[in-house]
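We begin with a single chain expressed as C-alpha cells, specifically the form predicted on its own.
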Amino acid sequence: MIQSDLSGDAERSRNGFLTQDQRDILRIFLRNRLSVLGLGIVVFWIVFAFIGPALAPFPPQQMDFVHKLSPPSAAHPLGTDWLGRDVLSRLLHGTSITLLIGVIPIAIAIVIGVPTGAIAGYFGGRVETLIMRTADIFLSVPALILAIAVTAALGPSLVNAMIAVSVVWWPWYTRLIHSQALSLSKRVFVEAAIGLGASHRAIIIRHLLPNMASSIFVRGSLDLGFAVLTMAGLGFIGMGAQAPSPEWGLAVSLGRRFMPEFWWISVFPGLAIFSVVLGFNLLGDGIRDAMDPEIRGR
C-alpha cells in the first residue's frame, strides 16, 4: 500500500494532477457520447436546483384563480394548474427537492450498507451469517412493495419515504461490499497489515474501504436515478411528499385528475422526472464502463 501510494504520487507529479489510470478513465468516459449526454443532463438539473427558485417568475404557492388551468403561454410558459399556480415556477422550486430526496436515501443506504458488508466479509463466521441473512430478508421482498409498506407503517411524509427507500437499498450495498471484502481480506497487503499488528478497525478503514471506493461510486451513481424514480412513485401514490409541496411526483399525481384536457399539469413534471432518471442512468453506465479494467486495457 505504501509503495502504491508513493508510485501514484510520483506519477501525478509527472503527468499533472491525474494518474495514468485516472486519465484512461476520463478518456473512455468522454469518448462515450451517451455518458457525456447523461453528465450534461445531471449538471443541468443540479444547476437549476440552485438557481431555479431565483429564476421562477412566480412564488410556487401563488394562486391566480382568474388564470387557472391556462395553457402554456407567454405569461405562463408551462401553463397553470387548477389553483392558478404557475407550473414552471413549481417545477423550478421542486428541482432541489426531487434531487435531494434521491441523493439522501442512497447516501444513508451507503452509510449503513458499506460498513455492515465490510464487517461481514472481513470477520466471517456468525457475524457474517447474521448480517447477510438479515440482508437477504430485506432483499426477498420487492423493493417498491417494501418501500410502500415501510412508508405506510411510519405514515405518509417526505422524510418517512426517504427512510423507506434507505431501508430498501442498504442490503444491496451490503451484498456488494461483502463479496469484495471476502476477496480483499485474503490479499497480501491485508495479511501484512495483520502481521504488523494493525487493528481490525484500521484494516477495514485504511485498506479495505479505499480499495472498494470505485465500486461504491459506480453503484451509487447507477442507483440515484432509480431512487429519484422510486421517490416520485411514492409521491404519486400519496406516500411521499404531501401537498402543497412542488415535488415532481406529487405534481404528476395531482395533475392526472385533469388529464387529458389539461395535460401540461402532469406532462411537464413527468418529463422532468424522465430526464433526471435518464441522465443518472446514462452517467452511471458511462462511469461503470470507464472504470471497467477490461475496457481500459483495450
Contents of the next structure:
Amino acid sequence: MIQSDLSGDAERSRNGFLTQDQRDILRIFLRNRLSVLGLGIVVFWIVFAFIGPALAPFPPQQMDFVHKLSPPSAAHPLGTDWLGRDVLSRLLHGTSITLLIGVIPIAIAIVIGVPTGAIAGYFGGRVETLIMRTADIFLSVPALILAIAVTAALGPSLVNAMIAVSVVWWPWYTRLIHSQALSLSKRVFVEAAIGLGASHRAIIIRHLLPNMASSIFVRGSLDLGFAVLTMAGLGFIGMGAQAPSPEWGLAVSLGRRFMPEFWWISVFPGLAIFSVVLGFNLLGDGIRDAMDPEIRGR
Amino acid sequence: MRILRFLIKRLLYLIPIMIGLITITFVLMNVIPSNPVRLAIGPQASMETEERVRRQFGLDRPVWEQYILYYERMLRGDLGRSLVTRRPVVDDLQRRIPASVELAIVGMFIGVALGLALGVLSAVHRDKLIDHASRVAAISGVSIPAFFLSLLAQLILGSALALFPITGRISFEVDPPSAVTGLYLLDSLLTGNLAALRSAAHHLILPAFTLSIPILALTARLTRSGMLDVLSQDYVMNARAAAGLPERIAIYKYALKNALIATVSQIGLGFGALLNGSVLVETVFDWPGLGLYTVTAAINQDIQPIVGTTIVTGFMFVIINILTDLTYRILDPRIEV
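Since we've got the form predicted on its own here, give me the form predicted in complex with the partner chain too.
Below, the chain from earlier opens the complete complex, with every other chain and molecule after it.
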C-alpha cells in the first residue's frame, strides 16, 4: 500500500485527535484577531439561519396596512415596509436563504470543477486542451454578465440564478485542480502507484484528491463571500429570488423605491449582506493564511 | 520581437475564445426550454408574426444550419434587434459603450490612485494603526455589495447632504456636448463647453467613486504586499538600517516600482470586478451604459441585447487582459513569454 499522506498517524495518537500540522494551522488561525472576528460573524449568522424564524416577532408575509412604512420602533425594531411587513422578521426569515444560495453554487462548482480539473491535469493531451480551453471561454466574460445572460435565458428564478452562478464559477476550480494535478502527478508516490499498476481511477481518487483537499477548502472558503455577493446582486436586479421571498438582495432592491424617506427598508438588509460577506471574507483570508505554507509565518 | 510574438499568439487565441462565446450564446438561445422566437418578438406579437420571424431567422431549418447562419450574422456585425428600444442592438451598444467606458476609466483611475496611496502608507507603517485600518478598509471594500454602496452614497452624499446629483449623466438643463468620442468629459473639453463639463463631472463623481472601491481595495492590498516583498529582503533591510532620509525615500521608491509591476499583473482581475460592478452601479445611478442596458434587457426577457452585450463585453475583457499582460511583460522583462 502506498502512503500518499505523509503527515503521520503516529502523531495523532500521541496528541489527542489533531495532528501536529492541524494544531499549527489552528494556532495560526486563532492568533489573528480579524480571522476570529470573521469566524464569529459567520457563526452568528449560521445560528440565526436556524433559530431566526423562531425568534422573528411576526410572520414574514404578515401585512399591516395601518402601520405601513413606519420607522424603527419598539414594536418594529427595524421598521416596516410598504405593505406593513416587519423588516426584522423578514430579515431573520431571509438569513437561511441568503446563506444557502451562496453555498450551493460553490458546492456545485466544486463538484464540476474538481473532476474536470483532475482529469485534465492527470491525463493531459487532447482531453486537457479541450477542458482547459472550454474553461477559458467561460472565464472570458465577467462573471455577473454571463450569470445574467444564463439566468435571463433560463427565466429569472432563484434556482436558475444558482445554476447560472455555478456555470460561471466551475472553471476557477478546474484551473486550480488542473495545476495541482499536473504537479502532483509528477511526484514519486504517484509515479510509484502507476508503476505498481494502479488504475487511473484509483490514482485520481486515492492519491490526487486527498492531497488537493486543503486547497479546495481554502479556495472554497475564499469564494463564499463573492458567491453571496453575486447572488445578492442577481436578486437586486430581479434575476434571482422573486417576490415575496425575503431574500436580502431582493429586499434592498424593492425598498429602493421608497428611498430616501423610508431608508430602513433597504438599509438593514444591505447591512446584513455586507456583514455576512465581510465575515466570509475575513474567515477565508484567515483560513488561507493559516493553511498556505508559503504565506505562513509572514 | 519577443513581445510581438507574444502579442500575435494572444491575438490568435482570441479566435477560439470568440468561437466559444458565440457557441455558448447560441446554446443559451436555442437549447434552453424556452421559445427563442417568442423571446425575440415579445409576448404581444401574433402567431403569424411568429411564423414569419421563424422563417426569416431560418429557425425552421436544422440546428446545425442555424448555427452556421448565426455565425454569418455575427460576422456581418448583426446582433439582432432590441424589443425594448426597437433599434438594432449594434446601434444601442454604440450609444452606450462610451458612457460605460467613461465611468470605467474614471473609476479605475480613482481606485488605482487611492489604492496606491493607501498601500504605500500601509507598507511604510507596517503593523501600525494606519496599516491595520487600511487593511480593514480594504477587506470591507471588497465585501460591501456595489448596489448597497451606491444606495448609501445616494442616501448620504446625494439626498441628505445634497452634494451631488443622484442619477443620470448630465443635468437636464444642460445640453450634452456635441459627440466626438461620446465621452462627455473629453467632448466638452474639446468643444470648450464648460457648462457641460461641470455638469458631467458633477454627475460622474458618485458613481465613479462607488465603482472604484473594489479596485481601490485590490490595489491597496497588492501594493502593500509587493512593497513588503522588497522591504523584507535582507539586503534592503541592511541598507535601510544604515540609510539617511534621502536614501530611505530612494528605497521606498524602488520598492514601489516593484509593487507597481505586481499590481499591473493583477489589474485584469480589477477590470473584471469593474465590469461586474458597473452593472449594479449603473442600475442604481440610472447611468445609460452597457450595464443598465443589460439589466433592462434581462428584466424584459429581451434576449438579443443580452447576447450582444455578452459577446461584446467578453471581447473587450479579453482585449483588456491582453493589454495588461503586454504592459506587464514590457515592465518586467524577466517574465517568460
